[in-house]
Amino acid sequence: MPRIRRTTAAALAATAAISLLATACTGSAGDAASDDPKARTTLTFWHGWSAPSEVAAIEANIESFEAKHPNITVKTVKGITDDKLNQALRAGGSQAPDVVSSFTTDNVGRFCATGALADLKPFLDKSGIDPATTFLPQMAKYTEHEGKRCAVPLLGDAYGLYYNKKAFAEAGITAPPKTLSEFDAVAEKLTKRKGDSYEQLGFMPNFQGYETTFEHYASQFGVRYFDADGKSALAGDPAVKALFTWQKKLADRLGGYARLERFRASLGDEWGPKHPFHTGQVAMQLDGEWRGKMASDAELDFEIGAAPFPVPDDQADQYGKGYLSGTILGIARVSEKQNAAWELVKYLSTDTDAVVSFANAIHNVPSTQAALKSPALGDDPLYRTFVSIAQHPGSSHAPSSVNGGAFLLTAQDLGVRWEAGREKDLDAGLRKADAQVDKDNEQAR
């Protein structure tokens, strides 16, 4: 399941929710875990899957919980958004939930930061559990915030590049592109305009196109956000700026923001049977491992292909890199059953069953280094291509924040005024960025 996007305001109004669970969450795990994993009991767990596929197959996994520990019922919630979590998180009482699962990866560092959830470092240590073995190392570390653990991967996300098979073959392109010079060709390429719009685009550069997002750019950039001190780096880290060079580069020689911003108002939904890359509108899209699935259902008349998303130019030995993110899985604060809880968390992440079956059913990629070599995951080549994303040295998430994911939103508005043009100056409005997230961060802190 892809991350939701959300504005600046929402994500600005999420972490002030987080922020207030400050004052009420104290304390360690330790000493609130003091219930008997072996007692009979209820569990309350809260998800955010919702589509009809998504919820039998958490369910599923549910039941098999439960055929092993049965003294321990869960209830499960679905369709529940970091909002609602918040809330509930932050009021407690009988009707909060003792496991919960965001797909907001973001947070991860607000989560732990204001003890929202529970410090799991006293259960792994327990059960034996080296979380830099046992998970994907990328998602073991997407998963803490200065050092505390306070969440483990529950599945994952990788990005890369999907193409149309039949575009390319019918613009004699042979391979998909490497690096950013070659796929700007290609993607020049694969345009065809028609009047003041477009019959086929090669790619969707803007901001607010689907999933062309800063932070998704960013990764293969190797944008590192934060110095050393813990303070903003935009303004001085070449990569920012070659990435937002490069990016307006593109739609300037595909047509101009003006234009490309049209074509993106006509375009069908991201998640329905008319997204652009579906009805052929689009040649490439970058994407999530999920979209092969979506693009099978969607029975579309060509054949597609995935590949790593390209790299710039003297990265070129970094090529095979992408973006990472996921579902986070942790144990409520608030709890008074969390040695239960922690049973249902340990179960839903490391069983390798439990992962293979889960990320088959869902298309997601799994987070444990046994279930990536289970013999039982999906063998679907395409599935298959963002499963070496995940799973290659520089593939990455954007670090945590104790502001969640605000800073990174503050470098896609930049995104957004500067490929229209409202940001004259590039490096002043990186200084900007970065001193806003800078008295972001501060505040929150």
Contents of the next structure:
Amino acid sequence: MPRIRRTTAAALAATAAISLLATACTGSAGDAASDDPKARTTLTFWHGWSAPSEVAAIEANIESFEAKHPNITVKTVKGITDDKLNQALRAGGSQAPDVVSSFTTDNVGRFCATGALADLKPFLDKSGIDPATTFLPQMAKYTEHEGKRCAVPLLGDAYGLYYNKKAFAEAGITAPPKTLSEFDAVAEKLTKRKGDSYEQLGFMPNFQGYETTFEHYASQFGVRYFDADGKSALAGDPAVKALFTWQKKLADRLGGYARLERFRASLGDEWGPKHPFHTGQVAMQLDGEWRGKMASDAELDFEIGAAPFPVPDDQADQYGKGYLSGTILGIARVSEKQNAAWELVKYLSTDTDAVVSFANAIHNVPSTQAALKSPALGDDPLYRTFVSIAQHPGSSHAPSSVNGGAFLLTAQDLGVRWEAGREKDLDAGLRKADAQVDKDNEQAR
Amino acid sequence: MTAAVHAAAPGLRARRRRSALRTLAFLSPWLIGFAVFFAYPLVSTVYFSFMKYDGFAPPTWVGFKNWAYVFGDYPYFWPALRNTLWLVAVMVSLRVLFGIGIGLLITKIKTGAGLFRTFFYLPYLAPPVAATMSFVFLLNPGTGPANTILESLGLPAPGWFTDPAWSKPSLTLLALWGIGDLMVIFMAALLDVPKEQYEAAELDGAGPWQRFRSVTLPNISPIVLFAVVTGVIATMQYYTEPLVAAKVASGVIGGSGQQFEPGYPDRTTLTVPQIVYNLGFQRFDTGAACVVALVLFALAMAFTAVLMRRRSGFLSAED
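Having seen the form predicted on its own, the form predicted together with its partner chain:
Up next: the whole complex, starting with the chain shown before.
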């Protein structure tokens, strides 16, 4: 082959190789879905539920969907974590999911900003669904990011206070506390020390102690997180300082961080029957509505009660609110069956019978207004406490962020250093946390 | 003469080309492997370290932004690097010393040697996740048997995996517990030391320490070098054990909806491979992940190069 032709051929081959690689890297799915939702097809649905009763409940919902859409078969994959989901959404391929769900509402911002999940607005418009009026307002909010809706809520979680009625009676406490000062007194009253440890702890305040995370406390204090320009505003928000100060004071009052942490390490698994609230080692627990069902499944030898988690004394009129979260549902952007996938998403998230039966089965809070009003919704008083918390106008969720929940981890990281006494200057710590959150967000944009 | 050379040259060139092609053909499995699994990923890593790439949108050029973020702003980089270097220095040294010690002990034991070998080798067979979970259970500061024993002896009971001062020593203990692989290698090397040299040394009046220093050590030095180099590389890639220990000890293990602050407690168990994963696969920040991966690569290369350069003074002439 003459030199000139050889060079040309090599250049062409190289260009082709680079183009192929570039296509492989960037994906090729278009934004407009063109598949026929009435065609015979199989959808793959990845979800995070893994407990047998939960898996059975979602399978029952899928079966009723298939009965109504005989042309669509749904292949489900259970026990999916966000890490697995992230890789699958990026990789695509024939085994990749079409419909995905995640328990980590904190990641919605990242899913929307990166375009990992398809924009659902055209689908919602086509079906005449207005998310603002269909879903609970806070849940409608946590499933979008900066006006881009890439997910819808599929049942929600509300957080409140569980308490051991037997321990309350023994300590002469007649009603659940409503303000944090009442709560502190009750927590101390319920605490029975044993040497360096505890026979019974009133409440485990440490960060990372099961559900006692920064964001779950933050809802009670009304933390705002970001200012109008989208800059981190922890240092300037008095609610944040009040949160950290209250939390550390309570930890100190109950024996101090080190002693509590040592006790925490000895406690059972959060998702198993030996949860410290089940075993009576901890008398009060900040937790979601699912704990009621888990506690009844564990057949406790004491009665439990539930109430909204207390609020700061100066916000007593806000009592009844709580932190909200839940499962989110979306369509993989790389899916080539987005119209069919939307049929499944629409059914699971907005069909009142489907939502109510699923909520009853797994004791989660319904995410649609219609389901919340349904007479078929479970009437167990423990469960109803959380349904009320979910509907309280003051209940909230942390805002969505371009890098997911990294800003929450930064706040919690400061909290751990502060409660452990490694961060002495709270104001300086908060300023540093603000700078960190802004730098992380800048990097993610 | 000149004409003859010119006439022979094309034939010679063809033979040389054929020989070169044959060599390349024989080398091709390695060359293809090298290109696909080393050269291409390395070049890609350098390329992506200068790009913003989340795995969805096409990569865009950002210059040194990722480098500046990792070295200046990413909160986990320096703690992870410090921890990895600490583990390389302490864990590798102790593993080598302990490996030689156990090897010596076991080669000296006359009765029940097989039992002891099995006893020390068995923990190595435990899968890393299971081994770490059992270790966190054993060293649980509240209920673990280790502290129960320490307390019954009136000794102070540390917080182990929950205490920032003790978390890395706890990981080191776990690594020493799984010393089986090194023990076998050192045992083989120790059994290979010529008996005559010990006899000669003894005749010269050498004590046990002198015999170890002048006979054992020079004989096993290539194996020591091997253990150090492979140990350094393995520790640079240390990922599973610290991650599992941190998750189990912090209690954030089961809920897929829970976010996990890496490196519990207080970032002390964070290692460089963990932050590569955190950046690349959790934060969708491929660019910054590539920067950290390159730092790790450069460090591993530097350590290996220094160790290999020093080998001339370390090994005897025959090695």
